[in-house]
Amino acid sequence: MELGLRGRVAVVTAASRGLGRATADALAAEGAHLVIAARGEEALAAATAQLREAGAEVVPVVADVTDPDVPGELVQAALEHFGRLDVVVANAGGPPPGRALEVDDERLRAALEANLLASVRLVRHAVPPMTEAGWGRICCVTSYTIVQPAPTLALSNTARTALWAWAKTAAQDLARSGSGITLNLACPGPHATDRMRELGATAGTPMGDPGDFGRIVTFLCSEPAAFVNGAALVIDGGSTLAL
């Protein structure tokens, strides 16, 4: 299937490892040019080198997406280096575990900054150039916990569900505007990443392939997905129980 992404320009955050890196790999495989961001300079440099070896054009940006100035800087980097912006994948590392009655205000605010506001800001900055071009694909990475909250992940449950509600509302606004922009959510369950190992997943835990996740996100950002808007696609191997 031709996804229509060759020569398109994508911004991917938290792209040095895990699901963000897998998404960057999948977009690059379809011929997209990339602006990738992450906090760790060494890991980002390694990811950039490997993507370039595979033939991708890549601009790395060492940045913390919780800084309110960073989303605008990432969009500007795409416009300055490539002259356009077509795709945004708003991703961020998950907050630490904790039970609902145990997390304090400081940790809750930090989770909302990383897993809600950083994505909202990036979308806001991306929409004007996409609207001008008449085409755009935005995918926010949340979690399967928007459907079935995990008892020990109160921070993630709260922030990611808030992003879901905001993105569903924004998708309706974009559809009514006739901008040619779609906004969807990818909601992963356990995948074989460092994040899952940090949360204590064992070798026997059923987990998805990050590469498959990246390819699913890439489809949501493709030409054929033009009528997929406001969707929250749960990618969890069927582990959630909701219909």
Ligand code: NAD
Given for the second form:
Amino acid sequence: MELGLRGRVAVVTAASRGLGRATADALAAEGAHLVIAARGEEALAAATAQLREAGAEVVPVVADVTDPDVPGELVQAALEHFGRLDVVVANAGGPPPGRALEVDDERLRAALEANLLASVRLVRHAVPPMTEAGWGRICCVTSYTIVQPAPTLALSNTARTALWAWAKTAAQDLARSGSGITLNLACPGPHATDRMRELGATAGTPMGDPGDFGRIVTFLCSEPAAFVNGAALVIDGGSTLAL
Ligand code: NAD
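Could I have the structure of this protein in the form predicted together with nicotinamide-adenine-dinucleotide (NAD), to go alongside the form predicted on its own above?
Time for the whole complex; same chain goes first.
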């Protein structure tokens, strides 16, 4: 299948490891060029070198996506270096575990910064140049917790359902205005990444392959996915018990 991504330009955040990195790899394999962001300089440099080996032009930006200035800077980096922006994959590290009645304001605010506001800000900055070009694909990486809240992940449940409500609303506006932009959510269940290891995944839990996750996000960001908009695709091997 031709995905129509050759020569297109993508911003991918939290892209040095895990699902963000796998998505950057999959986009590069389709011929896209990249602006990638993450906090750790060393891991970002390693990802940059490997993506360049795969043939992508890559602009690495050491950045924390919770800094309100960063989303605008990433969009600017794409426009300045490549003269265009076609795809945004908004990703960030997940919040720590915690039960609903135990999480305090400070931890809630931090989760909302990383898993709601950082994505909202990136979308807000990406939409004007994409609208001008008449084409754009935006995918926010969230979690299966938007359809099945996990009892010990209250911060994730809260921030991600807020993002889902915001994105669903924004996707309607993007469709009605004839912008040519789609906005979707990719919602992973357990995948074999550092995050999963940190959360102490139980032995024997079926895990998705991050590479497959990256290719699914890449499809959502492709030409043929033009009519997929305002969708939240749960990628969990069937483990979520929500209709
Ligand atoms: P990970 O911890 O393996 O990797 C996270 C990446 O994000 C790293 O590159 C890290 O440097 C970067 N990062 C973290 N916070 C950042 C910030 N503030 N600014 C810039 N970069 C930042 O995580 P993952 O497994 O790849 O998960 C990606 C997202 O998907 C997370 O939000 C996670 O909670 C969610 N998720 C993952 C799973 C899973 O099974 N892996 C399941 C459900 C949801």
